[in-house]
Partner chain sequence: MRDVAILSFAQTPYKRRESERTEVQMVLSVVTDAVEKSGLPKSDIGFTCSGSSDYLAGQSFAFVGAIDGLGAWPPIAESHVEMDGAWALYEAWIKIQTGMCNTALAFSFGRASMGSLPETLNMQLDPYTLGPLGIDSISMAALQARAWLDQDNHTERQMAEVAVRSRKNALNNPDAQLKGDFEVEKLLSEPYLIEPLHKHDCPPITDGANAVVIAAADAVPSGANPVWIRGIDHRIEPHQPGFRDLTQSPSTKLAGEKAGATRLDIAELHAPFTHQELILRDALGLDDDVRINPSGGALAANPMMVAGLTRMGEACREIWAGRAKRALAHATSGHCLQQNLVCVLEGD
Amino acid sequence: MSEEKSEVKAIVTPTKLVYQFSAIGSHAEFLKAISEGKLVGERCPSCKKVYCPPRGICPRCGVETPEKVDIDDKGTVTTYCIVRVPSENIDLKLPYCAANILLDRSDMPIMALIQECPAEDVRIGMRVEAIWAPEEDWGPTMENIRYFRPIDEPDVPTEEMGDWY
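Structure requested: the chain above on its own, in the form predicted alone.
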């Protein structure tokens, strides 16, 4: 008996997650900064790694991270995934690209969308910049950055990306 193959048109995954988060310390400072259109991180006094968003404590060394660092809204693609299957509640034209982006002056990538270029053109080492929501829509959320887009700068060789893993 032969099986008929059909194209996947959608995936429905019912999920509900309800939580409350009270931002204090480093988290509150980060959310205040991003609501003003700035990115901030903290440097570990021991390993010298810079974390954005800051955590208040270095996840590697377990020590407080009191030194504040201004973080650029440009960065480098370290890994990426091209999404070709639609998903409920995600209103993006397929295919689209989600990437880990190592922001300049930070040592830990953040996850964000890459837009304004074909998904097939995204590559490791690609230089990108943040596209911010209109200022009147800003709040204490990472959603202030709508997505990242490529910029006209040379790719960064992988050996120059540091040991962010």
Given for the second form:
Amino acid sequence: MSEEKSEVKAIVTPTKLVYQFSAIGSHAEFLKAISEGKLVGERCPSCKKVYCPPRGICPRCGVETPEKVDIDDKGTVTTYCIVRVPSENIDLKLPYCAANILLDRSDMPIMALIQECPAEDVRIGMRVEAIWAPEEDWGPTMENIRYFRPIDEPDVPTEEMGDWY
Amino acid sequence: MRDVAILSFAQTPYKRRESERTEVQMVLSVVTDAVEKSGLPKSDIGFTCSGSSDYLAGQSFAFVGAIDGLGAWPPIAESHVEMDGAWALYEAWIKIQTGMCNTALAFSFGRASMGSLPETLNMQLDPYTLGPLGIDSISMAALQARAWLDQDNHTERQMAEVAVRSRKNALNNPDAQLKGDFEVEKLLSEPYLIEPLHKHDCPPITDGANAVVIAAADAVPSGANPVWIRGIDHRIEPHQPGFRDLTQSPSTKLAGEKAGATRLDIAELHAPFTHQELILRDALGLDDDVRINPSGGALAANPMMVAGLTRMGEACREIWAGRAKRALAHATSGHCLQQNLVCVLEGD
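Based on the form predicted alone presented above, generate the structure block for the form predicted together with its partner chain.
Let us now look at the entire complex, which starts with that chain.
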């Protein structure tokens, strides 16, 4: 009797690790604020840059950042890309636009979706505002902001956007 | 070979759960402290290397996030090892040997309290045949302890004595987590955790961070109190525990010989489990007059990825305090003492 040897092409080795993340310090304050519909950042005492979301430190200067700053939910597009490829986890109509948005009073762009305009219309310098989820759905998460949409304000020239990074 | 010295050591207080600071804030505090104590301006640090594991926080690129705690601007020369900080120090030492830099910072951090450490450490095993069995780090150590106990009339009492001495020594260590006066009899009367290990044979779960600054002889600032690295070596054994005699530590023995581990006053051994200290002492041939783990060792505080580099810091503290002239610091990595590093340190 001859024995057929089949090649092992794949194996499944299930892994499960459970973590309990406790937000502390700046993380906790940011998540608490956003669950009340507010954005909060921190200013570096040394270089004066404002970070939102804050991390409790300035990565440039290596110092703590205790000073709180209220951040607006309006901002300016600093760069963007137009996504034309479907993805398993994202239920959006193609094409859509993901952008870096420099919030007013902050020096660090955040990444968000731009909606309510054709993706092709998005441009660097465009002014946008946050569209929040209904208040009853708010929790300690960035997902409270569903997306940003254009507002009727003149574009900000690149050289006036400031020295963010 | 260039002579290289440890200039400073800093650590967070080691505790079960760090509930006030993020990893980045922990890193910032120890790095700032170590650089300040070194006497070198921060801008003079030629190379930075960290030791950590993203599995502890369950967050990819947590090690990159930690760089935010360095104030890495203008951009710095930096590297990372997915290993205990002792190996970060080793890489920094190598970098100085190559002449690419004259000074370096090594740091490590771990917040194991966010996950379930014994299960997380299963991820160190080969993922095809051994890891999927689901064995955790305490069970692995228990296999080793059983093999050790089965030899040469070794006893659980000897193991309990290690726990008692460690936690008694830790009474003098303000940053240790588990300390106190315990009685061998009482410890032995408690139930097994995973037989043959009692709870006292196992390390606590600890959050912490630490940092050291090292420098080549010609870069040691005036007024510094250098502790010289006289020898440093690390050796590794096979990944599959079945290939190894778990009752011995040939990698420690060889690393000790290469590092010149003789004429020692103290030894800081990174032995998370009691029987491992006894295996290490045997491998290193340590006489009874060598004081073992005056800090309390890993049985008193075991911040994952941090506890090995802590041994070097604690050995330095003994030298700086004038309680030792020549010290051994040991670090281990992997299950059942798979990989071992030995460093011999001497005062000026």
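Rigid core here is just the name for the largest C-alpha set that superposes within 1.5 Å across the two forms. What you are looking at is a predicted structure, and each value in this text was computed from that prediction instead of being measured. Positions refer to the first chain, counted from 1.
Taking 2 Å as the criterion, Val18 counts as shifted between the two forms: its C-alpha moves by at least this amount when the rigid core is aligned. A C-alpha shift of 26.9 Å is found for Lys9 between the two forms, based on superposition of the rigid core.
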